[in-house]
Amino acid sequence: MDRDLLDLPVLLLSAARALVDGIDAGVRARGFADLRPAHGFAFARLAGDGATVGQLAEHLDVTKQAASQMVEELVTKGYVTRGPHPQDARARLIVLTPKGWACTRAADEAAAEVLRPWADTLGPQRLAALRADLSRLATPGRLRPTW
């Protein structure tokens, strides 16, 4: 195979290691040092109009139990809470609170402040090529933090 293809993987988990990390640092020297970038990914799911404990388990790709677990985390830390269900009497709705809102905008600030010299370096147009062929090979949806 092309020595330029089998080079991709590794540069793409790179730029997304480096992303994650650069976001995680900018989340801590907000004042969120009580999070993992794992939590990230679950705030990802829940921004909006929350979810259940299932959903956020198929969104972060792992067993009901360690969602259940990271919940619980997260309600005693003061970022989410549990209430009941619009839809379905028999689940509990996991959503950000204030806390989780205002961690959620830190991260936001991290990740522009780690993107811009990415979209400085590339320029305008290179930037939105690689948006559009990411978008094309990107398959969207679950979110699973492997680090």
Contents of the next structure:
Number of protein chains: 2
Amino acid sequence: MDRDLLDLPVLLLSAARALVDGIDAGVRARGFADLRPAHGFAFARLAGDGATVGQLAEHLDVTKQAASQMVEELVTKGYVTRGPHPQDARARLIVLTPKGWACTRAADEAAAEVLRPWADTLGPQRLAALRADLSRLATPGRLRPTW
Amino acid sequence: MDRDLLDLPVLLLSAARALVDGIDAGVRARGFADLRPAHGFAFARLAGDGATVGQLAEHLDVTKQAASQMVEELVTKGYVTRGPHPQDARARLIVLTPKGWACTRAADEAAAEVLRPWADTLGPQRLAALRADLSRLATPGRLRPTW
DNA sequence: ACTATTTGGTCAAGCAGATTGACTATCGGA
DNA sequence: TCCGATAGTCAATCTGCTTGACCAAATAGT
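Coords for the form predicted together with the DNA, given the form predicted on its own:
All chains and molecules follow, beginning with the one already shown.
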């Protein structure tokens, strides 16, 4: 084991943080200043066909109560709505509002913007290789980092 | 910009989390069950010649009060001591105790242990390349991810 | 069909880790 | 020698999350 691989944790963390911070800043700059990165993780799950509170909780790796609270906040802010669930009357389906969709598009743009200098630095080849390598390493677990 | 580069954030986050979680688990398994990853970031700064509360706060990207609180906790648990600062009577120098050093060694071992399967998966060549690429991307900013 | 258990969600209270604000002691330059 | 800046702590507060209790609807067992 190469000795200086030991700072790989630090590098990984720095890169991850730079990325998330950059995206967050981009999203705020586009007018969505009342959101945190944690909300972005929620949006990622809701995009598509929506999700229940329970599914969201699992995705975010928090309790249902915490997820429910966040949903309440997002409803208040106008990013999502709670509707009846087509298959289960107990459950409620959370879906993005137009504002919520606009925000996810903004996030995609922001992400692309942050990634652009990375592509410039490394070249598209090595960036793609980086992505490929990471995809072989990353366990498909939760991603919320509550440290 | 390649379209599927957009999940690089997710991959980066997964990898970072897997790494930190793995190290944390390894540290706990070695008998230091009363510490969280956040403490590890503090230890990283204290290893060497120690640091003041202010320096620690900057490193962790928290207020001095928060850092002071953590130091108090680490003192209580026996990992660090507060000593007088050689150059400044206002400041106090925080240094690791033998127990603190033992813990940092444990963390290094744990990190190596987590990295080993990574080296097996990617091969030493590409792992080194990964490290090199990341080191070109990572801004030398804070790493504490409080999302 | 009828009851019992499980599951989806919310309400309420409490905790942990951070923040802001106020204060003391010391440093260092005019 | 004074006075603003800096190191650190004490105290109060905020926020996001957890645990615990609960209701309503779904599902399983008989």
